[in-house]
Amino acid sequence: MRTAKTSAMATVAALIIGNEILSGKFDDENGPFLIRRLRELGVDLKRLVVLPDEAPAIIEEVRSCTDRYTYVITTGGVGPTHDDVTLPAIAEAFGRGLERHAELGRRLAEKLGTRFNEAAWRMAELPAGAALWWEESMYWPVVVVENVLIFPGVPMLMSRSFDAVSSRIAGSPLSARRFTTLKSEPEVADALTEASQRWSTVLIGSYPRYEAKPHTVIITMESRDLDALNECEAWLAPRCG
């Protein structure tokens, strides 16, 4: 059985689940948050998808991603209402049933008090064999099924839960360099191509900016290999400046 684990070159597919995002009723806050935090942690975000609250779409995406990435992170669809289908969909994706998790049910009962009812129990019905990542600061745990990490969709709860468990998935942060040139992209293209071939561990990007005159191009370089990054910058800057 595949299990979530830390990797120096960890990769992530993030699935943002919710009709409210696709319909424009609410802006997606979880996607931008994950982009920023995963980068800070040195984890490579390779895929970001917004999905409807529809089990077939979730099942297909989870099955497609689980063997391709170190982690699959989902946000949304874990509440007690009819459109919260993430947990049963992920259970089906792995060929598992749902079972009531006694510890999670107990904690929900403590938090909800007299509001804890049969509908609330739905939030404690987890894919069989799921693990819980708890930290004291968390209102809601991260449910872990193999390498799928299931977060709540409410942005405040999601960000709080993610930050609480982030040390478990931290990778190797990137170092970055950038400079701006007045040359056009066609003028620097050959130098960028040669640099990318010389220093294959350095990710090089070029981004034209036309908002003001004179127009500029921002050149960026990123790598986990600091020596290669420094060498690349020293070679590339004078050829593009």
Contents of the next structure:
2 protein chains.
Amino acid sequence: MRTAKTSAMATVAALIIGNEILSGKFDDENGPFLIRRLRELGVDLKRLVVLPDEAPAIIEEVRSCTDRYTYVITTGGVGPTHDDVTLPAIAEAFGRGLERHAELGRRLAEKLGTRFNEAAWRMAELPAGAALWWEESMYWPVVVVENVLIFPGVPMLMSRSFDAVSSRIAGSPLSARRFTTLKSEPEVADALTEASQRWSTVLIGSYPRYEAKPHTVIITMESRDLDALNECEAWLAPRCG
Amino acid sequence: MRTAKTSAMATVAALIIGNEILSGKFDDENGPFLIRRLRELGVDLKRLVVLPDEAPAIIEEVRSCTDRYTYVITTGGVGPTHDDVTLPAIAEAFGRGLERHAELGRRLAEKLGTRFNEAAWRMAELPAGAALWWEESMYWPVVVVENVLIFPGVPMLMSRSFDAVSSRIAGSPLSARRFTTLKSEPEVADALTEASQRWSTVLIGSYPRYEAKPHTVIITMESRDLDALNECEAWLAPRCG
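Show the form predicted together with another copy of the chain, please, the one above being the form predicted alone.
Full assembly next; the chain just shown is listed first.
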């Protein structure tokens, strides 16, 4: 029995927002985390963009992605300082204003105590009509505007929030196979092309490795259709041997 | 003496092309490498996009970036197999055809010997009018189309090619400062805003750290204007103490 590659499969575009990543001040931890977790969930990450803390770039990217992907996940830029522009930018992307969110303000006030001030209020100024996903284990809620899921940028807060809500993001895990060949890519190219045409539900990749001699090529196959994956591997492996 | 933040400063958009990165089969090594090297060169990386091996996504991104940034750097998708679509996609982005590049074909034939076949020729089919940057130490040339610099995706080849041509990419290194405060972001937000207005050539960032108690905030300042950087630090540090 074959399961067709369904067009209703959940897809994601991830927007990693922060000058500090592009300038190399801090390594990006949120991008690799999302890649790993989305793979485990069986959700297809189709695009990952690292953007500066600049509203025009964020507005353009959100507008471009919102209709193309099931979810747009953003990280970063939701704090109280001058370089935190994600929330107003996303509001503008959808033509909405910002509104003080009473519940979020109350929780912030509880948390910050005497340090709760006007600047802290900025963190509770959300795009009008935003929903909050807030589970017990989270330090900071996910702010949801249309299909945009807005996460904090601090990696510890981001990963904790993501894991708390990940069950809401439905996926369908992939099965994967790989083997290594001593042939070169030009020698196996025709077989790879034919296999990718015969088994259109199997995504085939080839990756040359030059670190050690003899040079090798890693051939990978992935699919949600286990029968097709097995057939494809049985056909392809001997032709690359 | 102040040096104005010049609008002629070199900027880069990096396009990391490869299903294997988005699906988590392989960690991205080229993105972090470019972030590090561009910082050392003093070139501003303004955008980093990880794209699948799909021509429409590459075409759209190249068209969008070519007029906005000094250089568009791509990695990946230049091999001989079915999933290598970068060269035809970039040709299409500029409305050019593909042409077999005689010199590249000759070099490939020398390198591959009896394994040089029709599939291998695909690697030498370049956008019409492309230039090659090819230094002694490189295993694979940089293919240059307008302001797009096309690198291979295999990290060892990519880094070797980049280092061989990096002197052609002119930059102006930044100076950086940082300090840590025990205050919270809301408490220092007003001072950060004022400093970023007073010293517009200084890029100021703030990054909360929650890994250990007491929680801290790292304040960073960067500029190509050393006088402004020193003044800004001297003004800001005591106000965050």
